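One chain follows as structure tokens, the form predicted on its own.
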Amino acid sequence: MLFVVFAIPVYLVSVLLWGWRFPQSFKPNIKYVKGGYGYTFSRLKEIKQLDKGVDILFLGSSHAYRGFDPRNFPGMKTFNLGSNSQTPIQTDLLLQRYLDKVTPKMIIYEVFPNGFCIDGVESALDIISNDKNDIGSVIMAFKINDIPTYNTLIYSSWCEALHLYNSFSEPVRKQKFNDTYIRGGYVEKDLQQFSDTCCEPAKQWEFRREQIKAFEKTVTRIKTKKIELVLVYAPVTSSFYHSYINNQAFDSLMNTYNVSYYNFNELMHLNDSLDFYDKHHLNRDGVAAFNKELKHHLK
């Protein structure tokens, strides 16, 4: 008892040193990646300066953020609360935070079955690393359990507590990406088109039973509030989606919440090479063509 006591300090000091001073190859445990790939930095930080409520809240993964243009929504304030590999734990956690603040009249879920099917932590570094961190951070990485998760959150106080990030500013352009961030959370890619349209060995969705768990909170949280929720299956690749035998059990759970639910690859046909920009992202004609159709189904 005499050495944890000890030992526990020398940890927390030992994080902080380890990740401020080493380079990240020699930090395998500790993933802080302030203003990573996907934009969260700039997002977060826009959320935190808006002064009213808006008319429509996206929610999910980078399919959303990729998915929902606020410019092809004219007359109507949106906000993309997107991340990458959202899943529903971490959905949870950004709804505790901002939702509130929001105040949306109309929220659009993107659920995307691989959310429910994997454990979270590569969204959960990535939230620890560009926002802040309170109590509803350690509750994440205790229900995630995972080294990297603890050491990264460890590492971010650290650097909350001390400002070591204070003077960060993340570029809207991003090359090396073809990203461009535009206000309101979207995340545009220059225009690129999918060219590996090869067969898919079949597979199918295997469910997690902590994250149905967390939408199904979530679900509760936003009928709470008696704001109006739709859930959407973005598009993705017909080769993508066909390589999966047991998409009808995903509907199924859908539909199982009472709320309206839109799976679009059975309600619209696009084309895997034109479309995309990868197997399940759609490219910027693609967003086009979805967020129309979208707006049909919600009329």
The other form holds:
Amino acid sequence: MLFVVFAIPVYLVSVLLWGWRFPQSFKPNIKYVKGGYGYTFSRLKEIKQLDKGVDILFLGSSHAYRGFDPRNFPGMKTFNLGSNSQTPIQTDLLLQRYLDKVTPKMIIYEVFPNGFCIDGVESALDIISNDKNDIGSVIMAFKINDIPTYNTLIYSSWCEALHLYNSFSEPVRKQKFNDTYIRGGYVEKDLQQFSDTCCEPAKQWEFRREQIKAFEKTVTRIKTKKIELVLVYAPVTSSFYHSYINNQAFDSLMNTYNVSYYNFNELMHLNDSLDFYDKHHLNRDGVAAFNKELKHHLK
Amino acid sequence: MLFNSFSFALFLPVVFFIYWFIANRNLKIQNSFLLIASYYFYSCWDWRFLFLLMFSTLLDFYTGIKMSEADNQQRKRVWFLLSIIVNLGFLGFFKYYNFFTETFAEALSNLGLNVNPWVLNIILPVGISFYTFHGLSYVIDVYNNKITAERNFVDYAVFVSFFPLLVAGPIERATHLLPQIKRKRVFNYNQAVDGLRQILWGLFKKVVIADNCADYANLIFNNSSHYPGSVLLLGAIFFAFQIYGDFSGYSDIALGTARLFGIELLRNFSFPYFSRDIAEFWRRWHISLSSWFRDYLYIPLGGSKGGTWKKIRNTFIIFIVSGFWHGANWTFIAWGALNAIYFLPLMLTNRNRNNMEIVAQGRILPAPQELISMIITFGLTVLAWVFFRAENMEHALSYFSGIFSLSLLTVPKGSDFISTAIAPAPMFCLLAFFNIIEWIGRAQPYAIANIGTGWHRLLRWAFYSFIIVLMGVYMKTDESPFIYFQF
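Moving from the form predicted on its own, what structure would you give for the form predicted in complex with its partner chain?
After this comes the whole thing, all chains and molecules, with the earlier chain placed first.
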């Protein structure tokens, strides 16, 4: 018992020293990446600085922050709170933190079935590294129950306490990824087209209970606040979409929540090569077409 | 339920608490509880196979009693054969049925007779090779009057099913384990602490060394045609550490866990990679299986007595059967045969018992001659592991041809391992740390058994904490099963 009392602080301090002094290749289970792919740091910094509410809040994975361009919604104030591989567990955490601040009139929640099938580690690490941690982060880590998530949370908490990365700033343009951050949370990729449009092997979505539970919590949270909620399954390439044999099961699941749900893979036709830059991300042309179609449905 | 899973981390303290603080009023209750916990542990894999385990246990228990009650040798022999045939029949069906049908069909097709083998989709019950051998050793010992038949079913069932050893050994003997089960156990703090220390080292070997080496070994073996000989050799070395870390790590956790319950299991590993010849290696690797084959197969066959030809025959039989025990694949048979070839020169020149003591005993470093012998022995085992790891014989042979080519002289590049979780530099640092600790502790039952015993308590605790930190920073996060579960 005494050993446990001794080992816990030793572990906590060791994680700080290891994370601080060693290069990334020597700390595979401490995945602290500030301002990584996806601009989560910039997005969360911007949302903290918002002085008044928004008309539309977008939520979801990279399909959200790369799929809803605020410039395509003129006359409306929008904010995009999407993040890398965001799953319902992280969506709920972000809403818990920021919903009262942004007070949206409408929430457009991009629901990608994959988010319901994965553990959420990638997104958890992204949020832990780029946002201020609180008890919500601890609860999220316990839900995910994964060593890198625990370690990264410990390290991130040390960094906050010791102000280790206070001077960090994220560039608006990331040449390496051909990405530019647009105010309002959107990330614009330079125009590229998708060349590898070969057939995908058949597979099916397998939803996780804990993700569905978190999703239901989010829906209830939004409904309680009497905010209009729209669920959107953003377009992916048709070869990718049709490789999943149980898309209908996902549609049925989304239709059980008594809110508007649009599966744009069934509602509009896009070209796999011309409108996407990879198998499930729209390029600039695809985003314009998708946003136009979305506005049409919202009317 | 894996030893390296969160569910086991919950299961173990609960069972420990009930065992010592609730079920400790009398031995009967304690053993009954241990049996229930063991059956629960086993049913977490597949509850259906629990009935097979129960049937096998019941059969051997009943056979033991019937043999001891038999009024003549012939009747005794009938019961004995019944048990052997049924036990080996189950093992043969679940483990070897498809191998034999496919091999038979292939042999017929070579003779021009094309038949479709009736292959069944058989799930191998986890631990069947281990608990079958437990039962067999008991039945054989009763038959040979080495022990008296057990008449308490619960005690016998605990001997077969005790959860730390149920799925991957060590393969226990009734003469060693049953008396411990029948004796009242008293909680011993030092024994429990020792058990926890052994669990810690076992976990480190599994989750840090074995699982990360597996990352490298899998990458290289699965893409062997794309790599130069030098990388292929590295792949075989990584596999050598993977299988050692995996299986000896499992054994350490099993022994440590048993110690928490006041039970000492047979030692399974004794630093085999510090062996100076193959005979020594086999005295130190999977000791419980090697000694099982020695006692129940090699010696009954005549052992090393008799003429040269008989010695050669017996050596090949024991190694090939040992290989085949691991799995229904020609690669395991080739692995066994190659080890027999390694072993034969030592046996024929009576040098197989040359290195009985610990290497460099009382010294910090080995003598140059010892170092060279260890490197050669390690090299031979690494080459044999290629058969063990390869998918099939064709893969093994192409792997060898890759190693023994001019590309063996090329320098491996860091980009060869781009997809592994841990980069080569920290991986080699971890292997260096692991081998240094193993070397320091080579005279002990397990590497960290005595490290730090003379230190100040805080320093010793800091050392254990450091191992925990290494696990936290480098462990693979997916709960990968132990290799020997498939056997």
